[in-house]
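Given next, in C-alpha cells, is a single chain: the form predicted alone.
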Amino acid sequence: MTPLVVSPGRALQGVLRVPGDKSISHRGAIIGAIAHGTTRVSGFLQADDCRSTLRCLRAAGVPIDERVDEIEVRGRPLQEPEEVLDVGNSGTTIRLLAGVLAGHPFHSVLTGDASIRRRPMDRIADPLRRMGARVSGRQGGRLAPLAIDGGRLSGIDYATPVASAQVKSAVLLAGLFAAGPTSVREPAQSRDHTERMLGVFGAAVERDGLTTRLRGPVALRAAQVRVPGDFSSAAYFIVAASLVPGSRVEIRDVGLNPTRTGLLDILTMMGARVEVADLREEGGEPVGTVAVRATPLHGAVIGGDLVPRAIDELPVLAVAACLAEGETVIRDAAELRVKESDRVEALARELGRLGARVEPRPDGMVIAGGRPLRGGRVTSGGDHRIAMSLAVAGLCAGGSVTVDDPGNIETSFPGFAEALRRATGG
C-alpha cells in the first residue's frame, strides 16, 4: 500500500462534507433485514466495515440492492448461513449480529480479521448466553471466532459493566426475540443510534436515565432511513482547524448526537472555537453544522462522562492535546486499549517519533503540551483512527508526515487523503 504523506503549511478553508455514519449505517443494513417490508437506507456509508455488515447479511439470506450512496435491504427472517461470516474489521458488525443470530434457531459462526480475533467478545457472549442462546468461543467464549446456536430467549435485566453501545445494542436486538422484557443498565451514557432507530422501525422503546428496557417479541416495520455526515469522520477536520493558524471551515449535514459529540466539549474546555448551527432532527438523529476557526489551545483533563462520548475521537484529540500548552490528562478511558489497536500504545509510540511526550496510563495518557512536532516516518499498526489521528498531526508538523499502512482508513473513510487535499487546496 502506498504510503500517505502529509505536508505541513496549509490552513484548511471552505465548506466541506464528509461520508454517511459509518454506525447509522450498520444499523440501518441489520434491522432493515428484519424488519418487515423493503427498507431504503440513503447516503450509506460505502466503507469496507459497512460492506463487510452487507456481505454477512446476504450470507443470510438478506436481499440487497445496492447504488452508489443508497441500498434497499428486503427485510425477512434470517436463513442459517452456510459458511463463516466474515465481519473483515469490524467490530461493530460482529458484535450486532451476535444480537440478532442468537434470536434465530439455527447455528451460525462469526469470525473477522486478526484484529477482531483479539478483541474482547465475553462483554457480548455473556449475556446472551443469559437470554438462553449457545455461544462459544475460543477462550471461553472471549474471543472470535464465535459460534451461536440461537433461539428460545427469554429477556433480562442486564447491568452491562463498561458504556459500550454494541453491547447494549447485541442486548436490545436479542431482545427483540425474547420472550418478555429486556432492559440494559450502564455506567455511563454510550451511544443511543439503536434505541432511536428501533423506535423509527416501530418499537416500543423506553429509556430511563441510563437503563434501555423493550417488550419482545417486536415486529418491526420497514422505514426511510437518512444517514447524516459522520461525527467521527468530521472529527479529524474540526481538530485540524483548531491547529492549523487561518483555517475556518464549515462541516455541514454532519450528526450532532449528542452521545457523540463529546469532542466539542472537549475542545471548548481547551478553548476551541467552535460553533453549532442549523441543528435540525432527521430520521430521529440531530443534525446540523460545525464551524471551526483556529485559535491557540490549552490543555485539559478529560475523563469521566466525557470518555464514552467521544472514545473514537480521543486519538486525534491526543494530536490536538501535543499542540496545546500545558499538560493534558487523559483517563477512565481503558476502552482505548481494546480497539483495533490498543491506541494508548500506538499514540505514545508514533506522536513520540514525531517529538511529542506521551506517558501511557492503564487508563488513558498524559500528554506534555507545547512541545512542536516535527516530520518523519510514523505507522497506523492497521488502525483507521490511528493514520488519520497522524495525518493530521502532519498538518501541524515541521515537516512531512509519512504513514506507512494507511489502507486501513478505508474501513470508515473512503477517500480521506482527497478530503485532506481538498480542505487544505493542497
Second form
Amino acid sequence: MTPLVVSPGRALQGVLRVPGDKSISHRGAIIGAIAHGTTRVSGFLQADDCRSTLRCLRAAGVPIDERVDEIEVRGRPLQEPEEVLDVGNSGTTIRLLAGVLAGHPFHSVLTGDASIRRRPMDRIADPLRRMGARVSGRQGGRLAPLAIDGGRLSGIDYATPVASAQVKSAVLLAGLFAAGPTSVREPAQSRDHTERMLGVFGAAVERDGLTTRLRGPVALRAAQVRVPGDFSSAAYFIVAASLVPGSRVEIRDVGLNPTRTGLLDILTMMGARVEVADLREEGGEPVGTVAVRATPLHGAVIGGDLVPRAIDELPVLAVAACLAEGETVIRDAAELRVKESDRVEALARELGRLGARVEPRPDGMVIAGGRPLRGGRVTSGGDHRIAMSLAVAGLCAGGSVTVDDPGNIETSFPGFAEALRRATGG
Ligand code: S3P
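For comparison with the form predicted alone, would you give the structure of this protein in the form predicted together with shikimate-3-phosphate?
First the chain shown before, then all remaining chains and molecules of the complex.
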C-alpha cells in the first residue's frame, strides 16, 4: 500500500461534508435486519467496517440491496449461517451481532482480523451468558473466534464495569429477544445511538440517568434511517482547522449527538474557536454545522465523563495537545489501549518520532505541548484513527510526514486523503 504523504503549511478553507456515521450505519443495517418489513438506510457509510456488517447479515440470510449511498434491508428471522462470520476489523460488528445472535436458537461463529482477535470479548460474553446464551471463545471466552448457541434468553439487570456503547448495545439487542425486562447501567454515558434507533423502530426504551431498560420480547417495525455525517470523521478537520494558522472551515450535515461531541467541549477548554450552527433533529439524531477557525491552543486536563464522549477523538486531540501551549493530561482512558490498536503506545511512539513528548500512562498519557513537530516517517500500525491523526500532525509539522500502512483508513473514512487535499487547496 502506498504511504500517505502530508506536507505542512497550507490552511484549510471552505465548506465540507464528511461520509456517513459509522456507528449509525451499522445500527441501521443490524436493527433493520431484525425488524418486520423493509428498512431503507440513506447516507449509509460504504466503508470496510460497515460492509463487514452487511456481509455477516447476508450470511445469516438477510436480503440487502445496495445503491450508491443507500441500502435496503428486508428484515426477517435470521438463519443459521453456513459459514464463519468474518467481521474484518469491526468491533461494533462483532459485539452488536453477538447480542443479536444470542437471541437466535442456532449455532454461529464470529471472528475477525488480527486486531479483532486481540480485543476483549468477555465484556459481552459474560452478560450474554447470564441471559442464557452459550458463548465460548479462546482463553475461556475472552477472545474471538466466538461460538454462540443462542435462544431462550431471560432479561437481566446488568451493571457494566466499562462505559461502552458496544456492551450496552449487545445486551439491549439480546434483550429484544429475551423474556422480561433487561436493563443496562453504565458508569458513564456512552454513545446512545442504539437506544435512539430502537425507539424509531417502535421499541419502548426507558432511560433513567445512566440506566437504559426495555422489556422483551419486542417486535420491531421497519423504519427509514437517515445517516448524518460522522462526527468522528469531521474531528480530523475540526482539529486541523484549529491548528493550521489561517484556517476557516464549515462542516455541514454532521451528527452532533451530545454523547459523541466531547471533542468540541475539550477544544473549547483549550481555547479553540468552534461554533455549532443550524442544529436540528433528523431521524432521532441531532445534526448541524460545525464552524472552526484557527487559534492558538493551550493544554487541558481531560478525564471523567468527557472521555467516553470523545473516546475515538482522543488520538487527534493528542496531536492538538502536542502543539498547544503547556501540558495536557488524558486520564480515565484505559479503553484507548483496547481499541483497534493500543492507541496510547501508538501515539507515544509515532508522535515521538516527530519530536513530540508523549508519556504513556496506564489510563492515558501526559503530553508536553509547545514543542514544534518535525517531518518524518511514521506508521499507522494498521489503525485508521492513528493514520488520520498522524496525517493531521503532518499538516502542522516542520516538514512532510509520511504515514506508512494507511490502508485501514478505508474502514471508516473512504476518500480521506482526497478530502484533506481539497480542504487544503492542494
Ligand atoms: C462504537 C463504540 C465505541 C467506539 C467505537 C464505535 C459503537 O466503542 O470506540 O469506535 O459504534 O458502538 P466502545 O463502545 O467499546 O467504547
